[in-house]
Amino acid sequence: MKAVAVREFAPFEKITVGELPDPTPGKGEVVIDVKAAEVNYPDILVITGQYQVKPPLPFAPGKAAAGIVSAVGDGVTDLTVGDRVTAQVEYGAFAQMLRAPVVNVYRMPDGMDFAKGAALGLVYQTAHFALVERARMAKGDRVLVLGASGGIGVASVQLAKALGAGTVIAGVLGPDNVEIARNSGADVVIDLGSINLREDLRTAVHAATDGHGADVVIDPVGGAANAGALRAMAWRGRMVIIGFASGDIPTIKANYLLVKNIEVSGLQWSDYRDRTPDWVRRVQEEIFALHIEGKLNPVISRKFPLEGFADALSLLRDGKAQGKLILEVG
């Protein structure tokens, strides 16, 4: 099959489009001819080996797709061949063929193109475990999200509004991102390049809030921008870490969070997909079923060939990318 073939942890420019052997299904396995997949800044790591699971090479990258089961192993009797499914899996996607356990993978509604199948995946499931699962968000809580604009937090504004957030806030980098977080359904849209993070930030978010600051934090990002929503944060907020797509890993005061009465976590939602696929599943359902309800709507800028993946890669690691990249691969 052809597949982004990596033979060596590298950076992902010299990494090449070739062949991989066809997948067979094993013992509660599907394969899954690949029609869309999903890009996602994991990627990167996991190409160059800085993630935490490193593959075995040879291998493809990519962790999301959506495409038609075409072959199912021993033990499998909920999926048959013809289904049309989205998957999320460790490493697979960025080829023809994707074998994946069953366990994770999910049958998608009548009538949605596999380009949306596959951004309604990790980025939706990811924000919905932050939000719900570590942020504890209740109804009318006061959200920040920064990277507003990025796959997670245009699926992080999306969620919060549809699971009855009361306002909004979206911190995005530069003019051009601040459509896309009001398009999202933002309430309020800061751009973060043009404020002085540890002052402004604050003053920004108390004036959306009233004064009474951010009940839960939603940070992809890191860097300065972590630390101006520390101190915009309201009594008993809770951050959720994500990631850290500026580069930039911040260190985090413990006596701040007690002085402040708030909390910091942390999510990796693939242990969740390791150790909980039911609830995993759970999640994916309500996904789909408010996307049919026409509360989430994944905002696709760009769509590449698969022998385009180094330069949507390129888009994610220079932080010019808007909502999702999809590579389309059928």
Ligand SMILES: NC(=O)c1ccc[n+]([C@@H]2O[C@H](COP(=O)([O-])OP(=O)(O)OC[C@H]3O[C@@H](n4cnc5c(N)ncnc54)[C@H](OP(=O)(O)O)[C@@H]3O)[C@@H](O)[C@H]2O)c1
Contents of the next structure:
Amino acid sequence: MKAVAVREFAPFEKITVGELPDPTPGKGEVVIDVKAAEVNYPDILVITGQYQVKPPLPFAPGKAAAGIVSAVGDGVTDLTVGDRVTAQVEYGAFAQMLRAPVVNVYRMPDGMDFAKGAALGLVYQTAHFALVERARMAKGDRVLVLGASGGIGVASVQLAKALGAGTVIAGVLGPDNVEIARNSGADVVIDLGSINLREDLRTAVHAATDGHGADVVIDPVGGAANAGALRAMAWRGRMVIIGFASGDIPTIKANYLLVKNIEVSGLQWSDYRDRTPDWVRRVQEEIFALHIEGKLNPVISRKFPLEGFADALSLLRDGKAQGKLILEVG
Ligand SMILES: NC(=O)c1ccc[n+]([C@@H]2O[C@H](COP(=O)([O-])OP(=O)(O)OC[C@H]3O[C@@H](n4cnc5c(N)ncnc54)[C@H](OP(=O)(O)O)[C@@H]3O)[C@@H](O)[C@H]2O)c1
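With the form predicted on its own done, generate the form predicted together with the named molecule in the same format.
Below is the entire complex, every chain and molecule, led by the chain shown above.
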């Protein structure tokens, strides 16, 4: 099969599309003819070997795909050849064929196109677990989302609104990113690039929340924005650390936690995928249902052929990607 073939860990510019062996399904697995794959920031780290999990070489990267089941392994009773599905995996989606454990494969709603199916996966799952599981978001909560024009950010803004947040405040970088956050449902958008993060982020969040502060902070960015957001939190607020798109892992000052009774927690969503697949499946069904109700709509800003994977990854690395990037494979 044709695949983005990683034969040694290296910068993605050195990787090409080539031939890898066709996968066959083992017990409890299916093989999917991939039609669309979601491009995510962690793919860059997987290809260079800097990610927590290093796949055995050679491999295809890619953590989420949508397509059609083409073969089923022993013990698979829920799915059959021809079913339209999405899958969440550790790697393998940037290829014509993907082998996946059936516990991580979800039937797509009728009529949903493959690009949307793929885009409603990892980032919406991560946003859901961040808001509901880690942050225990309640209806009416004031939610601050950093990196709000990116994959996780757009999903978090849309989901926070869909799940009944009060005011949703989006922190973006640069005026070009204001519109995408507003279109995702943010009530207030703050350009983090134009303010003094330490002083002015708190002032802006307080202005947007009648002086209350943020009950929930979703942070896929880190760096100085994280420190500013910590100061903008409300009494008993909950911050969730999702990633470090700024390139800077922040140090949390523990005195803030004490003085305001606030919590900071981390999220590695793939642990939920592997440890609690039934929970993840229920969340996926909820995400699809919210999409059908018109409450979630992935923003797919660009689509690329499989051969264009490096162009897509460059946009992500350079902070030039808005919303989601998709590879069209089939
Ligand atoms: N914990 C998990 O389970 C999990 C799951 C998925 C992803 N992640 C991680 O989450 C992070 C974000 O992923 P993503 O898919 O949302 O990436 P993305 O689409 O590239 O979005 C990143 C966002 O952060 C913004 N940003 C970058 N540097 C910034 C800075 N210095 N100050 C303020 N904002 C800044 C970007 O703005 P510009 O575009 O304008 O630069 C962009 O809006 C990555 O580190 C990824 O590895 C974690």
